[in-house]
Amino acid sequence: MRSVWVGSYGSTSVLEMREMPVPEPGAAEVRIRVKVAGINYADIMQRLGLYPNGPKAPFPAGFEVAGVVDQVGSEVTEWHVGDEVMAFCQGGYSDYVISQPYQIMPKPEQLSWHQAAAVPCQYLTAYHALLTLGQLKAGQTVLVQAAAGGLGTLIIQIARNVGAISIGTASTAEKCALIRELGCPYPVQYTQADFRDVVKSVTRGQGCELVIETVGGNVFDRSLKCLRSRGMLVTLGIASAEVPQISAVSLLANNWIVAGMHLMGYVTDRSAMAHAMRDLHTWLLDGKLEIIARHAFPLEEAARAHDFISGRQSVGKVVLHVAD
């Protein structure tokens, strides 16, 4: 089978296609024939060697897929050959992957394969960052950095669905128009305006209850100052590759909370996952959640897809098309 590997840490030139044996599932494992592999910024950080506790090179790239169950181990009872699923895995940029039963979810029939590949990482991250960890409530205000990406567009919609007010940053007027359509009443084109001024105006100087931050560096520092007393900043990534430093004195003086979130810590929380999947299906049925997946690259063009994301050209989810 085909499998894209990170041969060593570095630029997209380190991504290489390898021919590998089709993996055999163990007694408690499931094999999935991949149709679409999701690409996440975490993949880029792993490729660069910047992901906390990330895999050591060389390693197979990707960890999120949508596809069809192809084979199940003898101890697996909850999944069957032919089931259409979404899943976490190792080496998702491949024709076949092995996954654990608890890492697999049924594919909603309303979603295309490209859309389904956004659910395991991006939808669940958005949901748990906002609601499970962030405890966002109706009437509260959330600042969302990189709001037009695959993760950001979901965060904006979930915030709207629970009655919260979002302030979202994006790089172009077109991206700002998109997030406004998705329910963000205060889009900010950060190349033209300072999001701190917008936060101050919208919250009447009080600041946001919640900030979702994915960039790091100076953006992290400025985002932190957008919090109100007892507000929380949730950091989900460091797209700038500039690791921020936090002053404990600032946290003490302002009653600020800074929380890191790694999705795998939530996947084993059955109650939290049940709530997330229940709301996903409800919002899809009610037409209150649109998973935007406009960009699909062939598996052989994984490097170009990474460059596309790093160049801030993407809107919504970016995926690799593996099989029809």
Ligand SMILES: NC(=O)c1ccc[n+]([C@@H]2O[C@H](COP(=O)([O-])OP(=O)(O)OC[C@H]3O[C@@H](n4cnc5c(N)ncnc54)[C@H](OP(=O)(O)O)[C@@H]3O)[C@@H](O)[C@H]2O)c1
Contents of the next structure:
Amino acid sequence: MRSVWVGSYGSTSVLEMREMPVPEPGAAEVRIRVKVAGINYADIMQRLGLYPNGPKAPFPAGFEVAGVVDQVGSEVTEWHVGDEVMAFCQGGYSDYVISQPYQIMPKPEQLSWHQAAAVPCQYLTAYHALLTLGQLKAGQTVLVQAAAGGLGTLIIQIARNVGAISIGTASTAEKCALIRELGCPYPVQYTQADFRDVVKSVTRGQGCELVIETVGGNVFDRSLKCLRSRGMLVTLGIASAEVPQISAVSLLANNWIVAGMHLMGYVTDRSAMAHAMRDLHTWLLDGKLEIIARHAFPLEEAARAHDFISGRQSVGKVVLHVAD
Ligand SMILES: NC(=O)c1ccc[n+]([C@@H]2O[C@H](COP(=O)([O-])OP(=O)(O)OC[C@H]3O[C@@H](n4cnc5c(N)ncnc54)[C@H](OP(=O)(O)O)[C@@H]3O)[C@@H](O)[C@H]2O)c1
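Same protein, different form: I have the form predicted on its own, so give me the form predicted in complex with the ligand.
To see the whole picture, the full complex is given below, headed by that same chain.
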């Protein structure tokens, strides 16, 4: 089978297509025939060797797929050959992957294969950051960095669905128009305006209850100052690769909460996962959640797809098309 590997850490030139044997599932494992592999910003950080506790090169790229169950181990009872699924895995940029039963979710019929590939990582992160950890409530205000991205477009819609008010940042007027359509009443084109001024005016000087931060560097520092007393900043990523430093004194003096979140710490929480999947199905049925998945590259063009995301050209989800 085909499998895209990170041969060594570095630019997209380190991505190489390898011919590998089709993997055999163990007794408690499931094999999936991949239709679409999701690309996440984490894939880029792993390729660069900047991901905390990331895989050591060489390693197979990607960790998220949508596809069809193709073989199940003898101890697996919850999944069957032919099930249409979305899943976490290792080496998602491949024709076949192995997953553990708890890492697999049924694909909602309302979603295309391309959209389904956004659920494991981006939908679940958006949900748990806003609701499981952030406890966002109707009427509260949330500041969302990189709001037109794969994660951001879902955060904006979930915030709207629970009756919260979002302030979302993006680099271009087109990206701002998209997030407005998705329910963000206050898009901020950060190349033209300072999001701190918008937060000040929308919250009448009080600051936000919640900030979702994914950029790092001075965006983190400026975002922190957008919190109200007892507000929470959730740090999810460092797209700029500039690791911020926090002063403990500024936290205690302002009553600010800073929380880190990594999705894998939530995937084994059965109750939180059940809530996330229940709300996903309800919102899809009610037409209240649109997964933006406009950018699909062939598996062979994984390098071009990574450059597309790093170059900030994407909106919503970017995927690799593996098989029809
Ligand atoms: N902790 C977790 O479990 C978890 C899970 C999922 C994602 N994340 C994190 O969430 C963030 C978003 O992930 P995603 O996969 O949805 O990616 P994405 O948002 O679709 O793409 C990245 C976007 O980030 C913005 N950006 C800001 N500074 C950037 C920089 N220096 N270089 C490149 N882009 C920059 C760009 O939007 P503009 O053009 O509008 O600036 C770009 O389009 C990433 O930091 C990722 O690591 C964390």
